[in-house]
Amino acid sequence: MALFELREVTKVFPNGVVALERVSLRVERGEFLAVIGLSGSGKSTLLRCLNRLVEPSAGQVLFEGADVTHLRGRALRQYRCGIGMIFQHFNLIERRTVLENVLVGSLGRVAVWRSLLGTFPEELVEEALRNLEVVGLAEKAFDRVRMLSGGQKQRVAIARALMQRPHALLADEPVASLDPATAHSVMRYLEEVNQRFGMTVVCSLHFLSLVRRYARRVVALRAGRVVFEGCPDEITDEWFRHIYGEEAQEVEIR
């Protein structure tokens, strides 16, 4: 059984662009899957319908085989939690210390109260501390994020999604602001975690030498339409420029 399935999946937004027009898609248990495109492909509006961040227009959403589609309230709130998101631009709080925003993660397994006064109980912290580990950040734990590296800062943001104790980690465009070198570093800390946990791992990217190197299966977006699924190794020149069209040239540099 799969652990996500779209089935004729459509979003339209109200201002009528079409964002996803009939995806279907299954996401195996423990796998890496890289979800290719332009800018505007449908990649983010993908991953956010696998999490039920964006409701989609028409089709179906499945997690481990029930129809998680019409989801609201609290049953849509454990079904997010469930679901750990990293973002591109890491959205984590400047001020405050590298184990602070680890810890934010752990909010729904929390009082509210102990969130608003900042004090998490010592397993969490515990917690949080082992999952710094996982990426290499432990001893940054007291550092103000500011004082970090894009880098390292998205680093943070892994650890932070697995303090949900996730099913699976959904990464939209990870490294799409950083350097060729520092975006391997963030690559390499996702893929450990897909290898040591066994967990799955959805991941938006724009350059082929990245989903080559790390992923195990590929979706490519074109227009809100699936026009390729397969192995990295399988995507040819001349599917290559089908996907990008003219830009083939300049995605492929990375």
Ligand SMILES: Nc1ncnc2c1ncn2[C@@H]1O[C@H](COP(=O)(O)OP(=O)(O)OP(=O)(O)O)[C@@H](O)[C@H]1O
The other form holds:
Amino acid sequence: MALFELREVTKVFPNGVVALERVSLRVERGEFLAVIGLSGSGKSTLLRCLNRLVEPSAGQVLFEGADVTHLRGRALRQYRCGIGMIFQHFNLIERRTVLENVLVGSLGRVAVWRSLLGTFPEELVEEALRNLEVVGLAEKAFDRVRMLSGGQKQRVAIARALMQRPHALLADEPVASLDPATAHSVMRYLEEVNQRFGMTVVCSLHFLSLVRRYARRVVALRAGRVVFEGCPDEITDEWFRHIYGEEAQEVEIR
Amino acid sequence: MKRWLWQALLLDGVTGAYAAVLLHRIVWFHMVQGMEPPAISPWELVAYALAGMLVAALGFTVRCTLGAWMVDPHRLRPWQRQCALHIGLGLLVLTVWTGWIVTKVAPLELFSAEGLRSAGRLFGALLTPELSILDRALAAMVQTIYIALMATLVGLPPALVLGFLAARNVMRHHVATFAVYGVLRVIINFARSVEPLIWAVIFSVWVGVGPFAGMLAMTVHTIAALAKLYSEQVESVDPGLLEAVEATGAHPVQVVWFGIVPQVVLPFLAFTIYRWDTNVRMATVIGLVGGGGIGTLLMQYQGLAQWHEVGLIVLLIAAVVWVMDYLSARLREMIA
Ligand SMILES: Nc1ncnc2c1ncn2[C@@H]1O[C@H](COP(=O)(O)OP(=O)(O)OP(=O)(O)O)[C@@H](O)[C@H]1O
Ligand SMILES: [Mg+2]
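Switch from the form predicted on its own, shown above, to the form predicted together with the ligand and output its structure.
In what comes next, the whole complex appears, and the chain from above leads the way.
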């Protein structure tokens, strides 16, 4: 049974934009899946359907065979808690410490009043420190996030996602605002999480070189539809032009 | 094109009726007859409306009016354009003339010998303040500052709550909460649009003239003004952090606490300090209508025509307002 399955998912935003159109997709447990496509092709929307930050207009989202398409309230929060997410712009609390930010990942498992008082249980703090070790930032735990570099911030975000003890990790253009060397270092942490913990990773990417290096399977979107599904090395020049349009300069994206 | 036509007819109608009202009630009664115009009768209203329609019809057929000019200035003949221009100029002259009469402008009074002497005496007295009432004035000033402080402190908690409840991005997820948002917006905007001076009049009828009425008036205004500023700040937070906290499966309360609050603490603090500073200034004025403190003392001496005492109070107010201004600006600089 696939971990995630999308069945004919369509998403129409209130302003009439059709971001996804009858997208069907299976994400197998433990795989590293890349999502590619031009800006506006629906990559972010696809990822947000998986953890139900977005509710599809039509179609079904299945998680381990169970229908999660229209979950609400507590059930929806529990579902989201099981899936970590990281973002292009990190989305951390800049003025707080690294540790406090990592603990945000445990909100779904802590009583509301405890989290408001800021008194997280001791074992969660220890778990947060262990997760910081995983991303190589243990010694930064008490620094303010504001002081960190972009690459370090993204690693804090990974630690925050790990705090959810997730079944899967969604990464929305995680390295798009980092320089190439830093991008690789962040991607290597995602790879490590994928291989060491067997965690499923779904990652949208802009650079084909990164896709070839890290992903085992690729899905390409164009105007909200799946136009390619397969291994990275199956993306020939012809497919490339089909995905990115005739004028796209391969060098830039490769 | 259709809509333009309606707008042109409306413009001509309104200008025609407006000109008729001014010509009849101001020029005819005030200038020619030299008397106050009587109450408006229904027949007059009909006549004004007819005048408006006449001008609109003129614009539609002869095309020599403002409305015709608005639709398409380039297609008018020179004389039509000239005519429209004169109508506009005539309205302007008529309006200023009316304003002059209604405001009872009388420049000569600024320069009458007696007036000048009184003003001179007054300014002289203000510049030679009576120091013997300094202790009384200081006590009243302290009262004013505390009225402002209390209004700020008492208004703060409700304003904080409202700041979030009146923010679109917090409330839009659910129909019920969105309805609450809409109602709160209306109430806040109403409370804010009523000047604190008017609130002071209302409360001095309610709880009696005095500092308490002044404080209540400013509290209401503080709540409304701060709630508006706070909610705008909440609405402009970076949605990315909000989304990230939501993605962890956090409870909505936690989403607000970890996704919004860290982004708004400093601006909230700055707004609050600024509000206290504004309230001190406002408290002096509210005293004038019976809100207690230094303003009330000022009114007492002014009623007795004791201008040296008034002078001292005015100087004291100026000094305190200046110090508050400076302090609040420095404080806000420090946290920015
Ligand atoms: N909340 C929203 N409301 C309305 N339209 C939206 C919303 N979010 C996304 N869209 C629209 O949906 C389409 C797909 O957006 P999406 O963010 O999924 O694309 P993307 O592939 O992630 O693009 P990018 O590479 O720029 O991030 C776009 O046309 C976008 O304008
Ligand atoms: Mg995107």
